[in-house]
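First, one chain by itself in C-alpha cells, the form predicted on its own.
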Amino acid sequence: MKLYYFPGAPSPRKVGIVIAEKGLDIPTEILNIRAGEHRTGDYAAVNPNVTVPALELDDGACITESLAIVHYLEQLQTEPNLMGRDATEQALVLMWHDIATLEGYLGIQERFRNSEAFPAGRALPGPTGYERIPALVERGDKRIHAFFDKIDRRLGESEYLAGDRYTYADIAAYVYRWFAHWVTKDDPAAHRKHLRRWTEAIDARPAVASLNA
C-alpha cells in the first residue's frame, strides 16, 4: 500500500488526520502540487485525474477520493471509530461531510481558484483546463460567510457536528476553516464562539497536533 499525499492541500490533510489519528503507518510520496508534481511523470499513470490523495493498494487498485480513502481506512482499522457507530451516527456523520464539502470548501474552492492568486487555465482540478471567472471571487466569498455561520450555528447547539463526539465530519470542516484562513488570510474562528471552541479542542488533540506542527 503506498499513499500519494501533500501536507499543504486540503483533500489529503484530511486523510493525513485520519491516518495520524489511527496511528496507521502507511508508505507514503509526497507530491508538491504547488511544484506541479502531481502533474508530472509517472504519476498520471496512477491517478489519471491528477489530484492527490490516491492511495495504491497492494494488488494495484487506486482509490483516488479522500471520503473513499477514509471509508476504506475505516473498515482496514475500525478504531478509533470516525465514520458513525450505528445507522443514525453514520448518516450524520456523512450529512454534515456533505453539507461541509458542497457548502464549504467549494466555496472556498471558488474563491481561490479564481482569483489571480491562482494559475491561469487552472480554475478546476483535473486534467482539463478551465480558465478564471473572477466575479465568482466575491461569491466564493458570500459562500465562505455563510457556511462558517450555519457550523458556528450548529456548534452552538452541538459539541460536534454529528453529535456528541469527534467524527470524520468533524475532520473535514476544521480543515476546511484551516484552508479559508490560508485562503482569504481571515481566521473565521476568530470571530465566532463556538467555531473557535470547536477550533480550539481539535487544535489539541494529539494526532492534530502533531500534523500541525
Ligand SMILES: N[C@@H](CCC(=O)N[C@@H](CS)C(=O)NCC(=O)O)C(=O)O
The other form holds:
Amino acid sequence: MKLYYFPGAPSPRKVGIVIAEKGLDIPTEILNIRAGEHRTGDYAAVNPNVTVPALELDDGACITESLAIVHYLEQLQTEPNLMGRDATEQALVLMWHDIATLEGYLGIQERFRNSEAFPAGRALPGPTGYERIPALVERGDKRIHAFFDKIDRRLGESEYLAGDRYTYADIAAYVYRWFAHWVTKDDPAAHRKHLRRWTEAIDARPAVASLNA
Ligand SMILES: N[C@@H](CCC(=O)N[C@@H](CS)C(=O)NCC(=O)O)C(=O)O
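Starting from the form predicted on its own above, please write out the structure of the form predicted together with this ligand.
First the chain shown before, then all remaining chains and molecules of the complex.
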C-alpha cells in the first residue's frame, strides 16, 4: 500500500489526520503540489486526475477522493471509529461532511483559485485547464462567511458536528477552517465562539497536534 500525500493541502491533510488518529503506518510519498510535483514524473499513470491524496493498494487498485480513502481506512482499522457506529450516526457524519465540503471547502477553493495568488489557467484541480473568473473571489468570501456562521450555530447546539463525539465530519471542517485561515489570513474561529471552543478541543488532540507540530 502507498499513500500519495501533501500535508499542506486540505484533501490529503484530512486523510493524514485519520491515519494519525488510527495509528496506522502507511508508506507515503510526498508530492509537493505547490512545486508541481504531481504534474510531472509518472504520477498521472497512478492517478490520471493528478490530484492528491491517492491510495495505491497492493493489488494495483488506486483509490482517489479523500472520503473514499477514509472509508477504506475505516474498514481496515475500525477503531477509533470515525465514520459513525450506527445508521443514524453514519448518515449524520456523511451529511455534515457533505455540508462542509460542498459549502465550505468549495467556497474557499473558489476564493483561492480564482485570485491572483493562484497560477493562471488552473482555477480547478485536475488535468483540464480552466481560467480564473475574478468575480468568484468575492462570491467565495461570501460563501466562507456563510459556511462558518452555519458551523458556529451548529456547534452552539451540539458539542461536535454529527453529535456528542468527534468524527470525520469534524476532521473535514477542522481542516477547512485551517485552509480558510491560510487563504484569507482571517481565522474564522477568531470571532465565532462555538467554532473557537471546538477548534481548541481538536487542536489539543494528540494525533492532530502531532501533525500541526
Ligand atoms: N475530491 C478530492 C479532491 C482532491 C484535490 O482537489 N486535491 C487537491 C489538493 S486539496 C490537489 O491535488 N490539487 C492539485 C492541483 O490543483 O493541481 C478529494 O477529496 O481527495
